[in-house]
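Take a look at this single chain, the form predicted alone, given in structure tokens.
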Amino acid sequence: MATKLVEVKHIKKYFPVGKDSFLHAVDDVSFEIEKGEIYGIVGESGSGKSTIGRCILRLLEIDEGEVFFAKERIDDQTKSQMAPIRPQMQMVFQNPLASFNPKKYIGATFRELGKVYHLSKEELNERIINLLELINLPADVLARMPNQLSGGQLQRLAVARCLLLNPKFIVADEPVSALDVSVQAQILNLILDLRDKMGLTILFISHDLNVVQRICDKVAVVYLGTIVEQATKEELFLHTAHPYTKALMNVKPIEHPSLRSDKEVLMGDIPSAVDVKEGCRFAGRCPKCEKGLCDCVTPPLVAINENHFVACHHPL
């Protein structure tokens, strides 16, 4: 029987913007991860993907529902009960160059994690050590400055740096975005072949549907702040229900100029998330939109079976 993680209740993450409104960035998101599984978040810029990763790690305090890891809730600790789970959760950030200090030898960041989490010397320079051959880069690579490296190479570095304190649950947020074609498959087959040799457990956050069908078990479609589907990946791609989501299918990148086709794609922006009002989020930009429903109604996450959720009020 599967083991739940990470479980995610009901959490609203609403931002101030001038005088009593609010930018509703994640809005009512519920959702489990289960050990050793890679659960992928996709949607277009704006969504409230980061925001939703953030929220969990604590990066961001939520301001409704409840955040839970592997059985306890977390959301209402303080800093110092807070301090022993924070080792067991590490996040990958999205541009690699970000993520180190300018100024630092990448090996001064890693004795620097180190040292804030009182780790001997002999210990510290052993995981290191493991952790470069993992991410099949050489032990020289301690003695240069970020700006020194590759895209892909700073982008392992992060990956091992997350990796340094054993964690149980990582978030990796657009981990490969930045990175031309070929270094993000590297990565994804690094991500891959950890998962498998550590047993860890990814939220795996992207705007591209053909990364995340290749490396997620089970996908949440995130519109506006709320999931408008979530699925097995299987079931997703196989049986897409909702008009977003289908949409995001249509332009996936091909592989081939002969694959094109006459698929209807997606019109307009994401409308701004101030002050939302009821109803479906995405009906102004659905080819399926009723009038007087889905504008004034907000649906539901219903189950169309039990490995699918969709919130319309007319699935494909």
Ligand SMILES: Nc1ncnc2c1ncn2[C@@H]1O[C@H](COP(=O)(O)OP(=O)(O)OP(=O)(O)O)[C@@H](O)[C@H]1O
The other form holds:
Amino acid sequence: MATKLVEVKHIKKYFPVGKDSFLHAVDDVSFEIEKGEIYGIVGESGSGKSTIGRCILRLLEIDEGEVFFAKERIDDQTKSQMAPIRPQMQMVFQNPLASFNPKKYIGATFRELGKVYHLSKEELNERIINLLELINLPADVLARMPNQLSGGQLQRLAVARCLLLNPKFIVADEPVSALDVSVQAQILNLILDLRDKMGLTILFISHDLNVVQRICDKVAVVYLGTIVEQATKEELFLHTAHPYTKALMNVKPIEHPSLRSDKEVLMGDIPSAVDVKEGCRFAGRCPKCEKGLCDCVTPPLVAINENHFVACHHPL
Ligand SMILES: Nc1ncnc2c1ncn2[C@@H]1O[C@H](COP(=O)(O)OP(=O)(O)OP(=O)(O)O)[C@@H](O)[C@H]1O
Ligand SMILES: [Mg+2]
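Having displayed the form predicted alone, please output the structure of the form predicted in complex with the ligand.
Okay, now the whole complex, with that chain kicking things off.
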């Protein structure tokens, strides 16, 4: 039977804005990730994807809810209690430059991380050699500065860096968004390969359903801090139930991130997440909105079948 590695229960993260207002970045989000699974979170810019990832890794503290890692509750642990857990959970960022000091050689960044976690010189060297083999780059990249590498090479190295401590769980926050399509495919293949070879469990964040379809086993579609649809990949793409998911699916793939336009995504702007009111958050943009219901009553996330959940009064 599959075992859960990560459990997120009713987490909330509100950011104060102004005097008495709060931005509901993550608003009662729950999901589970099984060992070895790639779990996707997809949604437009500002929907709360990164905040969810950061809350799980405790780069941000949640306001309410619970987070479990390997059956252990971690959101309330002290710094010293977290110390042995931290290396087991790592993050890959959208911009590979964020993982490296622009003024240091790549090798120095790896060595520093090894030092922080008390790896012996031999152990560190062995791990680096193995990782370079995994990501298919020659050892001479260690003697280069970040600006002497391509975006794709650097993102491979960012993945390797996050694997240095043998993590069990990775949050990959838009790891391919800054790369053009041909390089995207290489990185996605690398991630799939690593999952298979190392048994990694991955939370994969993206705004691109095409990418999610390629790589994820299960998917949560988020809108303004809430999950509106959650399903296995097959279910989500074959039996799309939420009008928002459907709208996201109509986005055409693009050749390069610089060509992306928010107008392509959906009609109208994503509304404010400040002091959100009762009612479906998508109501104002939804072609199926029923006045007096959708704009007044928040739809709960309910099961359509055992693999598929939707929060909508009028699912497709
Ligand atoms: N430290 C912060 N203080 C105040 N507001 C924040 C903070 N971090 C994020 N937010 C807000 O929370 C909301 C969710 O942000 P988040 O970065 O999680 O979105 P996202 O889905 O990752 O977007 P993107 O696709 O652009 O990366 C946004 O409205 C954002 O402006
Ligand atoms: Mg983000």
